[in-house]
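Here you get one chain, nothing else, as structure tokens; it is the form predicted on its own.
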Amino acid sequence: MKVGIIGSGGREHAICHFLSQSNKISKIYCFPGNAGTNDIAENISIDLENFENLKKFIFDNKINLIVIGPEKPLVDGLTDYLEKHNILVFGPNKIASQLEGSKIFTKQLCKKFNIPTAKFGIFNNREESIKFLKNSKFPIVIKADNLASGKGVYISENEKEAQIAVNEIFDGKFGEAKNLLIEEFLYGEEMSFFTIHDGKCFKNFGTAQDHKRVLEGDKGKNTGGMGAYSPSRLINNELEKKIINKIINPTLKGLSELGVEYKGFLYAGLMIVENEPFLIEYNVRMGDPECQTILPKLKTDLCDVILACCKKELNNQRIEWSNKKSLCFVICSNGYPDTYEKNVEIPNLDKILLKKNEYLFHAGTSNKDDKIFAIGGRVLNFVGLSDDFSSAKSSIINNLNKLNWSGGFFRKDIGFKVIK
């Protein structure tokens, strides 16, 4: 069978990679992908706003499957166009997609149906909301209501820091926005908790601990992920029936009461204080860098618990993982998550010889005349399964020394409280 990839993530290069594996598949097609992709798929520049183009080229070149990485063409109802022209999709459909798409969708939904979350409110208006910030308890997290690929959230330690995160949203950093949320700050450890959906059953999809902020030791600004590893710390039995009985099983409730039926992955975004678990977002797909951390964990052929979802099978559908650890050093342009310089070369990754249980999976990355450039702000990613995080972290090392990219930069310290 022939696969679409939509999306230029590391994400998606680890999808490509672990979908090139099956033996069901003969070819893959990345739109419009990056570097890495481009060695095992063909990457197709195309735009993926023009949904009938794209249409037109699925139609032409006979392919049987779609899965759709990010979040934005999920958004913009992508998922819906396509299978009304019965092509088959992994993703969730535009409705679903707002667990992602409004912050305040998800929020009323966590009311409505006692989700356990932050307390909150929402403001329309930047003078409603400087008003409320004077009488409020500090720190506090300020939210765009609209997609900001994982940037549209400030934690403000004052209330001069809080202004600014305001007037930054409604000046329209993340793009328009009519409302903004402002959340009591929840004092725990974060821990990202993956599910996949058919529509009518869903299955446990690993959890990771992702590491946001730019600097070493959880300091500065958000970024869309420096690292993450898995399995998470703080998972255990107890707390992953809460999270499924408490989260899980009331937002699929709230969902098919709008008649809507969940199909893809269901990224749950927590805050666990005293082993209770508390909803921050959602995503409606595999996180960036979780993905590239979990996927290499997966035994069972990806190919086969993606088509199990789409034919509503997944019952079915066994799903086996390794007992090793996995790690993820993302590589950054110098400058991000600001401003950072583009068309920067790479020129040391032919010396980077992947040994069994490393991988290297590209982000903002092009080919031109045999030579590789940095293009985005997240550039690569390095991956290491081992028996313990120790041993995943000194190989991922060893492979960034001989990489010795002076345009870019990492976090040494992903991984700090697994690592002693």
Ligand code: AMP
Second form
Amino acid sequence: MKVGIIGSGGREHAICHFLSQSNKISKIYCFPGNAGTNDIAENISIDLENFENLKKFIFDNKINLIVIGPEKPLVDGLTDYLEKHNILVFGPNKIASQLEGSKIFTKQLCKKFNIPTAKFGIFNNREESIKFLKNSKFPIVIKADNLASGKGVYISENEKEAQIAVNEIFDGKFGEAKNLLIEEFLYGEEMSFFTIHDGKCFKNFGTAQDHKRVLEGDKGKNTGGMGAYSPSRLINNELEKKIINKIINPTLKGLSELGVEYKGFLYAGLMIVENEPFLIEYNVRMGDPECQTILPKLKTDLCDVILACCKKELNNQRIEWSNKKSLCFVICSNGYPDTYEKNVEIPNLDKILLKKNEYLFHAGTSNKDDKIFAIGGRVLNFVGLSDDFSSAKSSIINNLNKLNWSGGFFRKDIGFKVIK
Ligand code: AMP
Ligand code: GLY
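Switching forms now, from the form predicted on its own to the form predicted in complex with adenosine monophosphate (AMP), please provide the structure.
And the full complex, kicking off with our chain again.
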């Protein structure tokens, strides 16, 4: 069969890599992909907002299945559009994608179904928000309602900082803002919890801990993710049961009351406070770099798992995992997450010869004249799998030394909580 993957990041290269290992798949197209997917698939540059053109390409090239990686096309309703034209799609529909597209949608669902989350208030104007802050405890969390690519969340240490956040959001820094969210700050440790769904049932799809801050020691600005490790050091059977019973199941019940059957990956961003889970946010996709970290542990053919979901047969599909520990380091362009130079050559990639249990996934890269250039903030992902995190790290560092790229940087302390 022929498969199309929407997206261009490390997550999509990882999905592409593991789908390319399936003997059921004869050809993969990536829309638009990157220099890594270019080696194993055909990259197609197409406007992802023009659903009609995409549909035409899918029909003209007889593509049998579309896998959607990032949130934007999901929130825009690409699944609904393609399904209306009888195309097999893996990814949730537009209403379900509100779990990520609108933080207020999710908070209201939490309230209605008693899902543990930070206490919150929804404000529709500047004056009331600022008035509320007068009697608040700090730090406090202020969030824009819209999709804001991981930005749009402020942790404000005092009233003045919080006022700036409120003003920036209502001034339209993240697009038109009718509402914002003010939230209690939760003290705990974060964990990414993944499930995969076919509309009728779901299965666990691993846990990870992402390092979102740009500087070592989890300091500095928030990024899309500087690295991750899997499994999370926090997960245990009791916690897993609580997450499913208190968070995932009530969410699915809430969606079903809206007539929605959830199909696709679901990513619960949790704060764990003394072995109790609190929902911080939902994402309606795999995490990036969590996907690159988790997929190498999957022993089952990814194509079988995705097809089982599309056919509502996940119940009959075994999903097997390796017990190994997985670690991922993200290499970013100098300057990220602020401005950075584009089109910087990455010369040494051909010096890296990956061994078993080592992976290199591209993100913001592009080919030109047989050379590879960095064109994005997050550029490459080095993954190592091993019996322990510390030897996984050694194998990554060994490859990073061979890369020796002056155009970028990485955090050397990924996984510091699980590596002595
Ligand atoms: P979000 O985009 O909602 O995941 O928020 C981005 C980051 O802000 C999260 O990964 C957390 O590190 C932090 N954060 C968000 N909400 C809270 C909260 N209520 N308490 C503490 N930290 C939070
Ligand atoms: N790594 C965080 C995310 O994918 O949203």
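Model, not experiment: these values are computed from the prediction. Positions refer to the first chain, counted from 1. Definition used throughout: the rigid core is the maximal C-alpha set that superposes within 1.5 Å between two forms.
K.L.:
Superposing on the rigid core, is the Cα displacement of K241 between these two forms 2 Å or more?
P.N.:
Result for K241: no, shift under 2 Å.
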